[in-house]
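Let's start with one chain on its own, the form predicted on its own, as structure tokens.
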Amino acid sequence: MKDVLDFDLQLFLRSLLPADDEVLQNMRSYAEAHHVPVVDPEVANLLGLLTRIAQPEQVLEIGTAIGCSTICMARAMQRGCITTIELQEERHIRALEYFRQAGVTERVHAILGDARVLVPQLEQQYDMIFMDAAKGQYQEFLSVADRILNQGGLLVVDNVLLNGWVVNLNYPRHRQKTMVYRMKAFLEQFKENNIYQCSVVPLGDGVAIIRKSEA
């Protein structure tokens, strides 16, 4: 939510976080140099905390990038596996190397491919799903996630405020209109929903924490 949140507040929140280890520092440096989107530090910390609280045994991540969020979740798990899907081969290969460096390879099942094709084919049930892929497709992924997310499971969705555009509908280019309005509709559907309970946290570019009911 970079256009809405005060920058000083963001810096203060980041000052409260533990320092990244060498692997994560190198990943962030690479991401900045090569314009690869990765989770903001405060969001990565939240992901780790949610994983420690929920202790999922099966996690699905839609959008690996170079694996920053994957590593944060894997390190917080006591058992189980993260299945993570990435479309771009170069990012997928680099993520595999970072998983090796971070010592989480045995806990991660990394798949190269199009999540729009692969996710509907999944038969595994998941305790937690993290969505950080094409923002205009979140609604499409939700319809699939409903089938494979266990009752009582967590769905965590990143970048739901889209630089603040969802808040004030003041997007800079007309071609972004569809994405912004789709995201707004995605969030508004949880206002009166008997299956999911949602809270949007204004960390990073906005994180939706959504819990599926147990009944």
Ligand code: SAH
Second form
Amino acid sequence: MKDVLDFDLQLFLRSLLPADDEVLQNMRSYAEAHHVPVVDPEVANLLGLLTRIAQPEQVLEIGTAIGCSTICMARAMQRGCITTIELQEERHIRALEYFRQAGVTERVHAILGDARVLVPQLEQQYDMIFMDAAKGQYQEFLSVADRILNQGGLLVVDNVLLNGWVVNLNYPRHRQKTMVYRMKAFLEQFKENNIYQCSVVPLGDGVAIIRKSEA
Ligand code: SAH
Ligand code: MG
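Could I have the structure of this protein in the form predicted in complex with the named molecule, to go alongside the form predicted on its own above?
Shown next: the complete complex, the earlier chain at its head.
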């Protein structure tokens, strides 16, 4: 029953969204055919809205895939640039082509490589970070991203509910155990935290909207 309700809710929320343009439609078809993870439409819309509100100058994205979330943020930016990092070459190359088609090339600096290696080397400061790479590595990414996230900056983290497994810790396979427990600990650290304020929004696969305090 609950699943039916959740499904109806998701369909309803999606019915309220503006239609994707041709580039995004093609990207979603490609992603489905090639099993590439992409941001859910309702989360993509939220991401665009958060970007418009925050008006960041410098954005960092960890996990480009084929660039769907990148394009949603880039289109919401009036100035500045997104640095986005992807590990898989095939996805990175696809993303470059989609950035061209979407007309956002000038706003996007796409890097091929391992974010665990590259993020600690970044020298710039960022106003907004979208974290969407390996779900078992969020804590590791946060500890390196903290250095480069400006005070008052926004950290948006996708897939924090991990298909709901985090809620009751009932994951289908034993190999998912570490990731699920890590994610729970990742979310719990914000309960009492002087630096970060977090709201977990149960949209899509769960989005954490986190703000770094000013002092
Ligand atoms: N943000 C994209 C989806 C990203 S899916 C969108 O919403 O459209 C997660 C991506 O992170 C995958 O393509 C995966 O290859 C990449 N990834 C995983 N670990 C990574 C790492 N250590 N460094 C860079 N990218 C990584
Ligand atoms: Mg995601």
